[in-house]
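The chain that follows stands alone, in the form predicted alone, written as structure tokens.
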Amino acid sequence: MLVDRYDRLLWGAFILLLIAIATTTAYSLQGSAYVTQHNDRNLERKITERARFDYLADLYAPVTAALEAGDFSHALLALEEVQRSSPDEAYGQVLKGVILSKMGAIDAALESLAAGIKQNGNYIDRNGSLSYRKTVIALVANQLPLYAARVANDAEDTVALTTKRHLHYLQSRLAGGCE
């Protein structure tokens, strides 16, 4: 079998070819396993996020129904009831800010919105199912010049200063800034 130099060279080349095929197959399998595992994590993350949003939509359904009906006082009452069971949920803070802004309590609304979005920035994402991005954009665009003028006229107006800080925070989050 290994009679001469040509036979040894031929067998050496054959063994190297088998090693190359085995190595390539192993890397290919590892790559597909990585892709599968990565896709599984993305899918799992999307399912978890979707389940969370569905849960929140169901939990806060009485609040959003009253809000959409324009019954802001009932929306606040329903929100207080929900917040007893989930007091630290950022979505409740965001909803409270939206309700208060519709009631004209802009200072408190911006404070609540900033707190909710600071806790979870998903509520101003462009593609989020529970996003209030348009509401926040409108509030920042309408209120920032007013509060800037108030601060310019009276530098010791602490309420205006605090609200202006909240507006700048929301503006930076809308622009893609983070904590």
Given for the second form:
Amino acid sequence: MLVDRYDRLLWGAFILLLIAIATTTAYSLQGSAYVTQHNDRNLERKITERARFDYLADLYAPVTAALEAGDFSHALLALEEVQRSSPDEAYGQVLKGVILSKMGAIDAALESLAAGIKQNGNYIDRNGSLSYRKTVIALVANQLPLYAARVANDAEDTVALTTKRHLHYLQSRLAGGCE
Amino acid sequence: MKIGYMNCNSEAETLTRFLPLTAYLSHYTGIDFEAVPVDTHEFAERYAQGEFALTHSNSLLYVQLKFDHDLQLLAAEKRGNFGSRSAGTIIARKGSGIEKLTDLKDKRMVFGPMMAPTGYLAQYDLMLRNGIDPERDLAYYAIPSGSFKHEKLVYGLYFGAFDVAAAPLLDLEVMTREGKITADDFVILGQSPLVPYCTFGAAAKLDPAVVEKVRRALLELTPETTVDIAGERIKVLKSAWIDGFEALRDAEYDVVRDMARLVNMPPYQEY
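May I ask for the structure of the form predicted together with its partner chain now, the form predicted alone having been displayed?
Let us now look at the entire complex, which starts with that chain.
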């Protein structure tokens, strides 16, 4: 078969061609596996997130129903019941903050909101399905000038100082600030 | 130096709760403090007699002692959802047909203890502001005897001894958290404004340096702060059922003063 130099060259070229094809195919297969894997992870993340939000919406349904009906005391007590099983869940903290703000307990409301958002910033995401971004924006806009004025008038007003710090934290998270 | 602690349920309970806090204050300030349990109805009188220089009482007693003896405000206790404040509610059983404050007329009502800001004063005030005179418009009203009055009135409502009850929102929170009641068991007919919760005060004549030390000690307490008592390490705040302390201003007690004026209670009582 390998009778002369020309034949050897031809065989050599053929083998090189086979190697090139094999290598290209291998890379291509690897790439598509990467894309598939990556897409799977994205999908998995979205499914987990949706499942989590659906679960939370269901779990806290008695609270949000009372909140939407304007029955704030009832909402707070319904929240106590849920929090017996999940005391530190960020969504519970956020809901507590929203209810307390409706009841006029602004200091406690902002403390709870800041704690909830610190645990999970999704609750003030623009596109989050359980987002309270608008509520937080309104609270920051309305309360920050009041607490800033209180601190300016009385530097020893520790309640105002603490609440102002919570307001600044929420303001920075609304602006996309990192921890 | 003595600290008078207002009894909630019993002297034994008061001492169990507050001995660690008293030990912490002694340790922090270097002053030897002694805890004195005091019945609510004797509190003002025993303070006037000079039995104790520091006070831990509800906000109505603080207002009274401020008015009569210029008691200094040290710090307010934080407990429950509203921090250093709480509210009074009027509740009925769900399905009883009583759903709003105007349904209260000719009903059997149970209040909390008479000196309780969110168990009596706030609800009495709420009713007067809504055109209901508890003395004339109710069929009758009662106050439970003995200890655990706030829990007793909730159970009195549940078991049908009364149609409506004056419940502190904090007690409803705690009972719900402990699984004793559920939010769907009752209807909240009305809720009072938020009023300051329990408060530490200091006698007007007390050395300002001591006052400042005690204030700082209270404000610096954290849930992790412990003291050693009889060989046992105890968390101070947890033992006292307190979440922390904060520095309120005296003007924030005006809401209690307004209620006391309308309800005709000390220090504004007129005969």
